[in-house]
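Given as C-alpha cells, the chain that follows is alone and in the form predicted alone.
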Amino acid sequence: MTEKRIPHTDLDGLLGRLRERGAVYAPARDDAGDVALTQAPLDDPMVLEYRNFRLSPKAFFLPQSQTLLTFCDGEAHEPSLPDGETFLVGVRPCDAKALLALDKVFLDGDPPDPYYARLRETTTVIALACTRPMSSCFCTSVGGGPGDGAGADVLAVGLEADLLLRAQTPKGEELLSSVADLLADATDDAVKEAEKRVGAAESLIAPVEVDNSAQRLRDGYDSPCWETASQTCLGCGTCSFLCPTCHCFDITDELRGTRGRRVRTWDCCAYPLFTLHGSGHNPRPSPKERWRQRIMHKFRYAVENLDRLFCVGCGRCIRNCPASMDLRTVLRELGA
C-alpha cells in the first residue's frame, strides 16, 4: 500500500493536475455556509475541517432521476452511458464504505447494471478520514470506523500541515502516481500522528449493539415497540433519501403523444404507496410495518441475503428526521 503525503498548501495543485483529466467534485461551502461536495471552485481552497455532507454522494452513481431510453413513433432510443473520468475528493469514510454495499446490489447482480457499472468505473473515490464525528455517528458499530479506507481509492488523513495519502485500490495507486512530482513519502512522525488523530476520533462514538443483528430482529418481529417507535414517522422519506445505502426505485413512462421516455426515480419503503397492490391491498398499510421494514432490511434481511449490514453508521437519518426518529433507540429495546 503506496503512502504519500502532500502539503495543504499544495492542495490547488492537485485539484488542478484533476481538473486537466476530468470533473473534480471537492467540499466548499454554499450560500447557507454548509459544506457540500460540489465542483470544486477554481479560486477557492478546499474546505478540510467539516461534519459529514447533508447530502451522500450516492447520486453521483445512482442519480435521483435518470433516462433509461427515449421513444418516439414507436423507435426507442437508449441514451450513451456517461463518459469521461470524475473524481470525488473529501468523501467521508463511512460513504465510500457505503459504495461497497451498492455494489452488492448494482454490480453483483447478473447481469450487472450498465449505467452504475460505468459511474464506479469511471468514478475516483478520494475519502477524507473523519476526526470531528457527531453525537449520531455509530461508524465503529457497523464495521467501519472514521479512518476506514474500504471503497475509496484512496485515504487521506488530515495531519497539522499536510495530508497523508494511502492507495487502497489499483485506481488510487494510478492516481498517487500520475501526480507523484506533487508528493512526498510519509514519514514515520506523518503515520504516527494520523493513526493518533483517527484514533481521537473513534473514542469519541459510542458503541451500538448490532452483534447478531439478523437474530434478534427475527425474534422481535412482533414485538410491540415497532407501534411505539413509528407513531411519531411523518412518512416523509427523509431516512431514505439521504441514507447513503438505500437504493429502491421506481420506473415510470412518461408519454406526451407519440414521444416520451423511460425513467428510474428513487423511491422510498416509508411511502403508502410503495407497496400498495393493483387490487387495492396493501402488506404495509400503517408506518408501523413501513419503519419495520426500513430497520429489518438494514440489519436482517441484508444480513440473510447479502452477508452484510446496509448500514454504515452515518446517522444521517438521525440527525435530520423532523421527527426526531432514532433507529438506535428501537436495535436498544431489541437488543439487536
Contents of the next structure:
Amino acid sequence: MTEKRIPHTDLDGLLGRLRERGAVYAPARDDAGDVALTQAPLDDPMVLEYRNFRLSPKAFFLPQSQTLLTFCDGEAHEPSLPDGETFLVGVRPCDAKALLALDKVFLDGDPPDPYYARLRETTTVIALACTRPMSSCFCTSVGGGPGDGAGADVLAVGLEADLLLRAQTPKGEELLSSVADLLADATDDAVKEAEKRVGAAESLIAPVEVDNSAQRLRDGYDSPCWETASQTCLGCGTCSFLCPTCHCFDITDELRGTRGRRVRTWDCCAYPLFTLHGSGHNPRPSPKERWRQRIMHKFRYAVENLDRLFCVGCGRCIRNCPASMDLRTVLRELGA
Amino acid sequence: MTPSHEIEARLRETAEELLREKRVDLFLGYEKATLPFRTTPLFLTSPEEVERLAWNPFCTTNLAVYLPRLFKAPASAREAERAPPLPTVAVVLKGCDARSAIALVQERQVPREKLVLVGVACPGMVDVRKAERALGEHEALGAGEDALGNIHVVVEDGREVTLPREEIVADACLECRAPTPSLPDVLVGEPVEGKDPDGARRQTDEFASKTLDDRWAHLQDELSKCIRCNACRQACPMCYCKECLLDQTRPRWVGTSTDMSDVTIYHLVRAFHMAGRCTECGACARACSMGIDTRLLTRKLGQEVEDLYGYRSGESADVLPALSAFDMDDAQDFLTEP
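Following the display of the form predicted alone, present the structure of the form predicted together with the partner chain.
Following is the full complex, with the preceding chain placed first.
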C-alpha cells in the first residue's frame, strides 16, 4: 500500500493533472453557502473544511435518470456508455463505503449491471477522512469510521500542512504513481498525526447499538413500534433519495408515437406506488409496512442476503427528514 | 409575547384535561427531536404522557397535514362496514396551520365537529437551514430560547452562541399575515401581530417586474435543484388526493425523471392545484432538502385568486372555496374570446 503526502499548496497542481485526464469534481462552496462536489473552475481552490455534502455521490454511479435504451419503429438501440474518466475528490468515508454496498447489488449479480459497472470503472474516488463529524453521524456503529478508506481508491487525511494520501485499490496505486512527481513520501510523523486526527474524530461519534440487528429485527417484525414510528412519516422520499445506499429504481418507457426511450429513475419504498400491483392490490398498504420495509431492508434483509448492512451512518435521513424522524430511535426501541 | 415555557405548560394542561376526560381520542402536538433546532410530531393518546409535549421555537411542522389521513373515507362499502368510528382529535395549530385545518374543513376532508383546534399565538418558527448556516462550520449540540425569544445554542466546543430570532426565523413566518390562529376552540398565548404581512406582495411584484426571460431563467435555475423526492407534496396539508395525478401510471402523465421538462411540469402542476388553496404555511419549502423556493408560484396564484374573487384560503369554515363556488358576478374579464 503506497503512502504519500502532498502539501496543501500543491493541491491545485494535483487537481490540474487530474483535469488533464478527465472530469474532476471537488468540494466547492455553492451560491447558497453549502459545500458540494462541483466541477469547479480551475482557479477555485479546493475547500478542505466541510462536514459532508447535502447529496451523496451515488448519482455519479446510479444517475437519477438514466436512459437504458432508445427505440424507434421496433428497433432498439443501446446508448453508448461513457468512456471518459471521472475523479471524485473529497468524498467522505461513509459515502465511499456505501459504494461497496451498491457494488453488491449492481456488480455481484449475474449479469452485472453494465451501466453501473462502466461508471464504477471510469470513476476514481479520492476520499477525505472526516475530522468534524456531526451529531447525526454514527459510522463507527455500522462498520465504518472517519478514517476508513474502504470503497475509495485513495484515502486522504488532512494534516496541518499536508494531505496524507493512501492508496486503497490498484486504481488508486496507479493514480498515485501517475502523479508521483508531485508527491513526497509519507513520514512517520505524518502517519502519526493522521492517526491522531482520525482518533479525535472517532471519539466525537456517539455509538448506536446495531449488533445482531438482523436477528433482532426478525424478532421485532410484528412489534407495535412500527405503527408508532410510522405515524409521523409523511411518505416522501427525502430519506431514500439522500441515502448513499438506497438504490431501488423504476423503469418506464417514454413513448412518442413509435419512438421513445426506456429510462431508469430512482424510486422509493415510502411511496404507495412502489408496491402497487396491476390488480390494484397493495401488499404494503400503509406507512407502517413501508417504513418497516425501509429499516428491514437496511438492517436485516441486506445482512441476510448480501452479508452487509445497508447503512453507513451518514445521518442524512436524520438531518433532512421533514418530520424529524430518527432511525436510531427505532433501532434502539427494537433493541436492534 | 408569551414565554414558550408558559405556552408549553398550558398545552400540557389542556392535553391532560382533554385526554383524561376522554373528550378527545388523540392529542396531536410536538415533542423534542433528537437533533437541535427540531421537533417531531407527537401522537398522544394517554394523559400520563403529556410531559412529552413540547413548545419551543422549533415547532415547525404543520400538524394539519396528518388530519386527512385520520379521517380517510373507507375505500369500499365493505371497508365502511368494518371501519372504526371516527376519532375526535385535538391538534396544536399555529396561525398558518389553523388556516390549513379550516381549509380542510371547507374542502370536506375533515369534520369540524371531530376537531378540537388548540391554537397557539405564534411568534415565528426557526428555519433550521438559516440557523445552521448562521453557525457556519460550528455544529449545534443543543438549542433553546432566552427570555427575549432569541435562540441560545451550545456548539461542539462547549461555547454558547446567541442567534437573534429575527435573523433565523423562516421567511414564511416573517411574512405571515395572521400568526394568531383564527377560530380556535382553545387559544394559548397572547395574540401576536404579523411582522411584515406585505412582504409576500412585495416579493411577487418584484418577480413580476422582471422580463419574461429573466423570470423563466430564475424558475429553471431554482427547479434544476429538484431531486423529485415529493417532499413538498407530502408535507403539504392541502395535498391529500387519494391518487395524485403525478402518480398515475395509466397513462403516466408526467415522467419521473429529473429532466427539466419533467421537473418543470411537476412543479407547475403542484402550483396550479394550490391556487386559492395554499395557506402559506411554508411546509413545502421547509420540507425541501435542496432549498428550492417552492412558495413563489403558489403564492402568486393565491394572490390571483384573492384579486379576482376576494377570497383567501382557510379564513372561514362556512365559506365555499373560491374554486368550488360559482357566482354570476364572478370576474370574467380574464376570459378571452375564442
